[in-house]
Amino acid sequence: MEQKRKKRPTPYIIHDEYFHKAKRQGYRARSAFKLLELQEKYALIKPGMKVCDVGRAPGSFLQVIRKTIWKDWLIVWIDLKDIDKLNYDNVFTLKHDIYEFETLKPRVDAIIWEGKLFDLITSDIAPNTTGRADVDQYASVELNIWIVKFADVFLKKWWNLVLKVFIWEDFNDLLKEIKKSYKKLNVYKPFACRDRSPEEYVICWDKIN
């Protein structure tokens, strides 16, 4: 008797509508639409702002931020990976580890002038994933705690921070750190995030110190 072939699982399709939409509109990655949706909902970015974006390559958040602030002020981008150059005079890219704050601080100071601060800090960064949800989520929380510490130094009082987090059991550890420095927060998952992804965005409002 002929054996029935096992049905192959449906492959996970990465090239979805947001991938193709990004290509059509000239964005480097689908993540641009995550920030565009956050911008539409919360109006985070305004012309004339100094903005710091922490990761990640290939730089689609940078494209959205630059489109909004135009040539009025500056953007500093920090990541461990190189990206193809963006031909914008007001975008400065720093290849650096966010964990190595002591060597990062003077490099940021040199761009925005020592003592000057950002009006907004955004992050789309994610840890290197292992495939284990608990390990990856813990690494995401730890990474974001360091970004909160970076914002403690470089974000203006009463201004805002945007974080991308893998949300699971350790999320409360991050919430405790955020609540020390911000008056309120929102958690939001843009439609451009894949359904199976644990990522959500935390908007931290009104830095209090």
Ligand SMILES: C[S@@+](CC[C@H](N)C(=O)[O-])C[C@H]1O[C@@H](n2cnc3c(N)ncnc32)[C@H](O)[C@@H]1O
Contents of the next structure:
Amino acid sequence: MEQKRKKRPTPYIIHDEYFHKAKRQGYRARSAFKLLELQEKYALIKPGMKVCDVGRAPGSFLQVIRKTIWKDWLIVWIDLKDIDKLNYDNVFTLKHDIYEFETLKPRVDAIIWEGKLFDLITSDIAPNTTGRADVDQYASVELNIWIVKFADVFLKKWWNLVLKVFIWEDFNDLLKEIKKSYKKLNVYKPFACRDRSPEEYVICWDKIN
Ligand SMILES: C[S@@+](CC[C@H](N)C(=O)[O-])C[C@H]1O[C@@H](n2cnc3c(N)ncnc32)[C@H](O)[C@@H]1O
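Output the structure of the form predicted together with the ligand; the preceding block shows the form predicted on its own.
Then the entire complex follows, led off by the chain already shown.
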């Protein structure tokens, strides 16, 4: 009987072309190229915006955002981890858990001033992975549901939210939440994402309320 040849998994190359490109161009991580591609495709970031970037260590998304918004801008970073300081004006770092909304809210309010909201919220958040696809993907969906809740409070009406999510069967739980608050969405996997990674980006357009 003819035997089927097993397909070999793609090898995991840590220092791939995007790693070297990031080094050459002075970005802190290869993920910069994911946001650069999203920006080229969707023109999400505009000069003068107030942006909140969630899950931002080591800071390559911030480097990309800052390049574009240069004038009268404000960026608020939120992450569990400490970061190596980037000496930019108007960048505020909040070391905080996105799940701890009650204590996070007054800290964000104090920076953007009550009543003023963000023009764009980006998130590249990722859970600590366990290696079990079902567990990791559900953790990613859960984190993103909290970011949608955060954006319900802090994103301006008619403006946009960018999420990174590990897509699998629980993705529908997140879609339900997004559809309550946004007019439309796109799901896109930039070329800089590794083929074997389940991560994709969801662009949520035009917040309804
Ligand atoms: C893939 S990294 C982000 C990379 C970043 N966008 C960049 O370009 O440098 C994901 C981040 O999500 C953060 N994170 C995970 N769970 C979090 C939580 N509950 N609250 C806040 N940040 C969290 C991690 O600490 C980590 O820094």
